[in-house]
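Below, in structure tokens: the form predicted on its own, a single chain.
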Amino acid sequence: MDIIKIYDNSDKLYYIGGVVRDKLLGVESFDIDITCIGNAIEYCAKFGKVIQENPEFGTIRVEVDGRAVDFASTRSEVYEKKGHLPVVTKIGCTLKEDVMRRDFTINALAMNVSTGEIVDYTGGLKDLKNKKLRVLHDGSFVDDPTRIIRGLKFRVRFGFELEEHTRHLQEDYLKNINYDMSYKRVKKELIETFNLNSQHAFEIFVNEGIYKLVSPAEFKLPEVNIENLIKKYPVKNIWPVYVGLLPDLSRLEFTKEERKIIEDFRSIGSVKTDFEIYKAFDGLAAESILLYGIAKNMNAAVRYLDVLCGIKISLSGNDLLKLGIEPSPKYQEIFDYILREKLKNPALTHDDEIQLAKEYFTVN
């Protein structure tokens, strides 16, 4: 049952949360979290090289067998400010107290590191078997609304459904959202969810009104299958292609790159001709072009991505200088003229472009 080799027979150490869930589901686990009954910083430093300590939360990161492992002290927490990070009230509590602060029963399972014994205080094993997502208490979403998005992620990753009472709690919360929440945490969950590139996730996100956690304005599901679109036109940043469609994104803090994707998409006006399409999309991130296609004009986006983006004029400013044309606003007119002609006939050579430039300059 070993997930990583830790030689300890004290019954103090337990794999907890996602790593146990994934082990029981037979899927790869991305993180290894181990809880120590008591003070992890004091007890777990002996297992390897200490990488990092966080006394406030009683956590320590240790290199074990060449792998970074996070050890957390058992702790209890309260949400003094709903929607924001909880406050630790006790470090070194019982294992049962520790698991009761978790989000869903399937993430509240613990497994003894030494014996492999499963400890289940919340009915997580039954919910895992029945593919149900169940919160641990009625105030769960009030305490931490990001659990709604996290639940969406688990539903899509594992094919689970919300348990009936949990579904009602979600519906009730989405009717009366407290927008004073940690949007840094909201964004993290959005990234993890939509980087899965799942149309099913987006349909649930919209149809169940989960999007209202971010954008209160009414939003309808686009007709385009975004998952298939991204499979055809792979992008560096998947999640903005989904979330960037929402009308109000003012609550989210974007990186410079993410902000440019959204702003570029929103700034593009109506385009009809190949020349207008090319001039509007040239130099933009593929994410912006896909967003434009989904929200405004898919034919134009596909036309650019399939055909027009591969067309480039080779004529340069130096070529125009050699023709005796002095630098002026005329240069842009010439470049645009050549581009129009090349969009009509992509087979034009460099010599053809020079000849066209001579003719245009002579006439104009």
Ligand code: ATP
The other form holds:
Amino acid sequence: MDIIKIYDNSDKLYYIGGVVRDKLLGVESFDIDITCIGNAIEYCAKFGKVIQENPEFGTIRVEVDGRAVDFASTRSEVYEKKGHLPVVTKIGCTLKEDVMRRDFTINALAMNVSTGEIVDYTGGLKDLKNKKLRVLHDGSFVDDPTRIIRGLKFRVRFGFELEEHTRHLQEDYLKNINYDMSYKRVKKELIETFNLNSQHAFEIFVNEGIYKLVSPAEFKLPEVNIENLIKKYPVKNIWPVYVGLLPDLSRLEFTKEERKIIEDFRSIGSVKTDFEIYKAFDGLAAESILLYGIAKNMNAAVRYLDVLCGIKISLSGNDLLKLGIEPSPKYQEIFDYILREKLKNPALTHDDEIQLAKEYFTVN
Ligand code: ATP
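Switch from the form predicted on its own to the form predicted together with adenosine-5'-triphosphate (ATP) and give that structure.
What follows is the whole complex; the chain from before opens it.
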């Protein structure tokens, strides 16, 4: 049962977490994690070219067989500050202790690298078979609320359900959220979840109140099917088209590009005519336009994306100079006039535009 070619008969190495889950589900894994009972940095450097080491966590990334493999020393952790990164209490603990720090039983399976034997301390195999997500202990979401979003991601990605007690624990946590948490990790999980472009994920996110982890005020599910909208109008950044709808985003740290998407969307006022739509949307990211469509006026967004965005005036400042018109605020007036005309009649040629500019200038 080879995932990657590693020649080792020590019984120290176990595939762990997502890679085992994915192997058993028959889906491709994004990354390969191996836990090493003892010290991974000392033991695992021999398997290939070392890419990176992190002594604080006892981890080492090695290129094996052309793939980056993350080897981690078995470790136990405690959440001294709930909602924040855990503190490592022991590096080189038992496999069982290492497994117990994980999020769901399906992510707590280990597979012996040399024999392929599965080690299942938490009932992960049964849950995998029954398509259930089950946390390992009652304080799991209190320790790390990002697990609620991770749960959502796995529910959607694999078609799993929360096991009943875990669902109650989620409900309880969402009634009493501790907002002092690491939003960097929350953001990472939101990105991974909503980049799946799943309406189903968004419905769960809203209907179960998971969004309250980010934005506490009541939020209603928009009527638009965002998944279909994005399929029709593909965007570079999918996740902000979902998460950007929440009223309070102050806890998330955005990149410049993401911030602009949200700010542009929020600053668009009401638009009615083609001219107003064009002026409001021209130059904005498609993400902002979709957000506006979902939250405020879908007809305007679709009108722009289907028709208006393809219309451009060809008249330039140079053309106006050549007509003997001195540069002044009048230029903008003329461009706007030509734009209005072009939106009414997109077939206007460059010569038509020059003719219209001349006429406009003479009359005004
Ligand atoms: P993906 O396929 O999305 O990468 P994954 O399960 O491999 O899923 P990672 O984020 O790479 O997810 O994490 C690897 C493993 O680390 C998980 O399978 C799980 O065992 C553990 N893990 C990750 N995040 C947490 C968390 N917040 N709490 C507890 N354990 C976690």
